[in-house]
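In structure tokens, the next block holds one chain alone, the form predicted alone.
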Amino acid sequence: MSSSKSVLSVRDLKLYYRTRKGVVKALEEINFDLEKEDTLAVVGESGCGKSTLARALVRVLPRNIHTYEGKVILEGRNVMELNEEDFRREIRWRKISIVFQGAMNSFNPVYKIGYQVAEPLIIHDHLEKKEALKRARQLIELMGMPGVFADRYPFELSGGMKQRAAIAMALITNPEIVILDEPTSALDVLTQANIINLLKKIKNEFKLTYIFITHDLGLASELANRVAVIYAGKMVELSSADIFYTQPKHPYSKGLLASAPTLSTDRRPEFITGVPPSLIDPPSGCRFHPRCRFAWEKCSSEEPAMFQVGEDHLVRCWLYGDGK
């Protein structure tokens, strides 16, 4: 599935955390390609590793890292080989930026919004403060807010306005890729719709490539042209959005879609039995097999690979592999 058009290729990305109870296997065997102006939605239950993937890509990691390896190839360059200082100076916020979950946590409460949006220009591009603030004000206006909001403190903005400001902060250095980590999770439905419309607009204007991390499959369908499903730290399905929403293959993917309410039918939402496993001691074989109604002997003893079941469609499930 690798392509010469890929702006980002991730190969065998692995991230483990060290804790008092043991090593948490947060991410394993993460592989995908992202082409220019793609929007890849990364979906799954809370705790599956979605936000960990985002932090691994921008290298904003806690101190208790046990293992962090693999390849992250950005525009043909493996940025995992860069030291922290070179990565900060050349990649983070210049090539790939992130809108963190919970906009209020992205801002320092004692600095004005305009300065915080402008700060990457001052640090990375060495612009004079006056010029950086001017550009920040222009971008804030592009986000649909009055320019005077640049002179306000974070507590003076509503949740939706703070989210717009956080998006402006991620865009100020014109990055190639923007990671959106649950950008609407703390907002009401109407504000969510406004933010999604804003994201569509700026994607077209800036020719952006998105990685959209969410647990809301409805929102994912609004933005994404590709979908990756993560369960217990591993990617279990990767396909185009059209295929995922009409022909999901993995039992977990089917369960996620069945749990989402619909307006067009009388079907009652279903639920996936059981709970996600501990990532300190995950199940043998397929990690989903304790909750899967299609599981058979091989599922509990052997871990499936990612099997190709169609053009640009991969599934980690023995139902689609050899040997049953």
Second form
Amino acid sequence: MSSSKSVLSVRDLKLYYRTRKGVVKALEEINFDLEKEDTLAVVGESGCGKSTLARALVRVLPRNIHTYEGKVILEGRNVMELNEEDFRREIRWRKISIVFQGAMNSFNPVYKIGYQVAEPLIIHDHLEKKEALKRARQLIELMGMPGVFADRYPFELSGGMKQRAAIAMALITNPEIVILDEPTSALDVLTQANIINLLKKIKNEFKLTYIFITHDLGLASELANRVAVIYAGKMVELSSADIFYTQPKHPYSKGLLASAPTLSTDRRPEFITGVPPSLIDPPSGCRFHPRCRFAWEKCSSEEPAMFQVGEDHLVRCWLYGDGK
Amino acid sequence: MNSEGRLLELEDLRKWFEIRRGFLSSKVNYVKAVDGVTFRLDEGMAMSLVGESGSGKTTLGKTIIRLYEPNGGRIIFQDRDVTHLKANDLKWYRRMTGLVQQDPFGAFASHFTIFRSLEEPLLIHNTVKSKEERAEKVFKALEEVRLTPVEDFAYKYPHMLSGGQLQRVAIARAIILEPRLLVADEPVSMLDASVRIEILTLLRRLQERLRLGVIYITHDLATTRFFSEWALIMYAGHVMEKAFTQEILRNPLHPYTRALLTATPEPNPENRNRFKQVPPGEPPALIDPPKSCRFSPRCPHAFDKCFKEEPPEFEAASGHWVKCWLYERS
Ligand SMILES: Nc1ncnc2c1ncn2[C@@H]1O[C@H](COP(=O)(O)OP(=O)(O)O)[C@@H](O)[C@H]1O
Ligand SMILES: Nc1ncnc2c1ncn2[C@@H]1O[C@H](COP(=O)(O)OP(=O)(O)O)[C@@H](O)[C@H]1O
Ligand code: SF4
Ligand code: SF4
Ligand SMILES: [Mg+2]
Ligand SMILES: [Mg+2]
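Can you give me the structure for the form predicted in complex with its partner chain, which would complement the form predicted alone we have just seen?
Below is the whole assembly, all chains and molecules, this chain first.
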């Protein structure tokens, strides 16, 4: 089912949370394939399920999971079938690692940066501590930091430096796929640009495949060759970046692009009215219909599928569906 | 330019924070957060104040509305020197100015309804006596920020509103005493892109309709364009460049402004194929900033003089000021 070239294929991934108010349908019907050295940007407003997708892929889940199912196929093997022990030993950090949202603020204040970067190696590879620390220092230098920063504590580093350390930590186990969940969103633009340059450089150097999660479409275009838009827990558009940025199809994607301010054109930014819905009781039919200016009756009664609109372009919208 | 009159003028305004090393120590250090800011804002105009975090934007904003007492320089508001106002005069100035802060979620008491939160400034300043009049003002403010039907929102609690809606309430609260100057400190940086534009568009309409002076603080140069007449670029407590917003964006002169422009991401699928030319490093600590040009440690164009002397502001083109030795006329 997955194409032979793909390093990662996701099929019908679904994740629901259990809460006191009801079941949160955070992620449904997620399907995509990634080839080696692709960067898939996952974009959408906050609360749409981007971080949930990240956590579902590395299986770092909170306790209140209601449903977690579907296929995650890595190199031809459905790793959803692995038990936790095997998943931890073979997949998480080894094949697919992650820089969590807000990672730079998650360092333990009482350990030195170098030790924390080395930790995945010590825990998962049972590498001798001295060897692991040496590797950590090398990687820290590769991230553009002075090696002595390995001996510093988190509070002694700036936000940008801590984020570089968080990236080093995700790379130390030599993964093939790295998930970056809003890796620069708390940083200043110059620091952000420097970190994006770094991410480009290490991607080339280590032949990495990225899943880059962001709500900023401008930033997404700095890395992505493919773009997935998610809205209210569902993917609504999936295509190459070249097509997405020049010929977006889904009304939500168009709205998002129109709201991104630009400095190089005279286009006045516009906004989508309303807010994303609660995922406990999402709208019937197309989940975007309460905010969509093209909506008609069918949109609120029937849910659109992902329709193929081009060779490498899928859109979940009745405007492009059968019988329109 | 607008002839109707100037609203606000800053002359060499300074705000330094005292830092003592240990509480018995007699050695006092200063964080020079705002170190000599001069500009003028006319009634009904908006000025963007742009810079990275730690550049002194919030300190400047709070000093302007006199939540902080300046250490030097002057603030002239409607031809009146408000630099060191006290007591009742200060209370008047508070009424004439409003503040919207960054975090909408932390801006309201959780046990107050929206109505009660909006009524608060009216009670404190005692500007309207009757309950009915207060209610009228609250509803009018909600209408101004398009939280309609107003009855639907007035009796809600903060947790029932989205970030964007709360930020509208914050704006309503800031304008309820009918101020002439509004400081909006990163009002949209915690919101999604689409909501950002919605809120900025609303602020812009209010500014025009009420002829408010607005100081829009942001770290995002891209949002200044359609939402301000003037822009002022801050770096490490200094104003590096100021001009019409359009002029700064079209013809940026200061190396720091140019770096900011280059670094600001724009949606374009070709971006992935190139690296950005941006200076490495980070802004200096403001306890001991470079004595010369504060950007000199990172500046790609720095030359000898830049490491020796602090540049003054040069008027490189009419109304376009740049604090950089490159624009010194020989
Ligand atoms: N542990 C959790 N328990 C219950 N609901 C959650 C949990 N984590 C996230 N959610 C909800 O799931 C939805 C998707 O959240 P998230 O994946 O964090 O979105 P994003 O990263 O796009 O902002 C949101 O409605 C959020 O409130
Ligand atoms: N109350 C304070 N006491 C001491 N230092 C402060 C205080 N407030 C801000 N600073 C310092 O002043 C500088 C400017 O801060 P701020 O005005 O908050 O910048 P910005 O809003 O541009 O991020 C920073 O170095 C900050 O640490
Ligand atoms: S299916 Fe209908 S409501 Fe949904 S995006 Fe398309 S036109 Fe809009
Ligand atoms: S004064 Fe010198 S160091 Fe400062 S910005 Fe200008 S060229 Fe660069
Ligand atoms: Mg998230
Ligand atoms: Mg600030």
